[in-house]
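As structure tokens, one chain now follows by itself in the form predicted alone.
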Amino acid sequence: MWTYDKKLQYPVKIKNPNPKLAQVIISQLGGPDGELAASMRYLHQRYSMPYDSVRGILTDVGTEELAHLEMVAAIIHQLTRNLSDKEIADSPFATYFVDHTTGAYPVAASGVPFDMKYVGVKGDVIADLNEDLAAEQKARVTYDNILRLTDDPDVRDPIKYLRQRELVHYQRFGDALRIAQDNLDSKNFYAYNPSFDKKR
């Protein structure tokens, strides 16, 4: 199993609360391209992955996404702690606050709660790995958009770290796709399924 180190993967130390910014960043907690979706996607895809080394990549990245989920929740918590009623009422965070107070609830910035429909698991090597490559780029764009919306260095620093990890994950999944392609039957490239061989 895993060993859990009881500290964030990267420090989050935000001095200035900002509920408006929390309302945006929360998309990386429970939005369609957020860390919860990523962790669930990779940790579930690994079960049907036929190659040990690719399964290892899915496990490594999937568990790291859980650490990123923890970081994003810490960011949300620190941006919303000790807010006055007026600060809450005067921000778009007020609608979230009505339902969840300042708890870390997985929801998109648009207000749509997390849904497992965000998690692409097809059980096909090529489909799943291309899904993963696209997911990492979509997460990177979301972090780019968040960086455009804040100049607070305490927020920008961990967000930039998370964005950089999306690039690393994209590279790891590129490696995984090459490993898979090297192992696939070139005559049956897009139809890898052990049951196909039995029917011939």
Second form
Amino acid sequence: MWTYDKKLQYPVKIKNPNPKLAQVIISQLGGPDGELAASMRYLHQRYSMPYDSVRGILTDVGTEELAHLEMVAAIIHQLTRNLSDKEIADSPFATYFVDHTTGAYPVAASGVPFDMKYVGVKGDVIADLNEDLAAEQKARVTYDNILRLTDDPDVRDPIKYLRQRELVHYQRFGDALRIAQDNLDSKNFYAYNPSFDKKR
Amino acid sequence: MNGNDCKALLKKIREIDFALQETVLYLDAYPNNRRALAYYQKMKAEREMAVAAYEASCGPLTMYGNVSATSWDWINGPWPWEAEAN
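Starting from the form predicted alone shown above, please give the structure in the form predicted together with the partner chain.
Whole complex next, starting from this chain.
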């Protein structure tokens, strides 16, 4: 089970609302490489993961991603505070506003709602951990792209923090893949799936 | 304790939690690293003290932390996603 800590992992305090920027950053809430996809991917890969060390990494990274999901939602929430009707009408955020007002709905920047199709759970150790390594890099690229689109220091600061966490998670998933490979039979490396096949 | 003292305490808890988060992920991959385990124990003790101080004066950090027997403080804002809480 989970227990909520009543604090953000890293503070979000944005002075200037910016609905156009919110509509871009929302991709890290409900987009293909966003924090919701990340959390769901790791937490659901745990059940077919045979190694305790890697079960721990999936649990703890998957949980941290929920804290990142909350940070991204806080950024969206604070960027869309106190907007006038005209500010909304003049912004590309108007198309989001008409369906969700200023609620935080997990959606990609392109407008596609969150989809579990973004999440890979193959039930195979090598396939799942390679998916995770790629996912962390794709999330890092998305944060890089967000940083290209804003010079507001109040927004850049938490986005840079989130970008850095992708790098740390990539390192730990690299450890996880090494641990998994150390447990595999080197003569039968890809033919045997320790999540499913019984050892003979 | 005033609001600024509570914000300073919360900042300290965040810093300790960041150190713990990094150490936990590292220990998951390297469970036999004794230096990491010693650091984990040190930061865990610091966290217990900081959380006790925070919850005694500023309000609950988790649903298990409502210190008062006469008022339900868990619901008191600002909530974490509001700028005023940060």
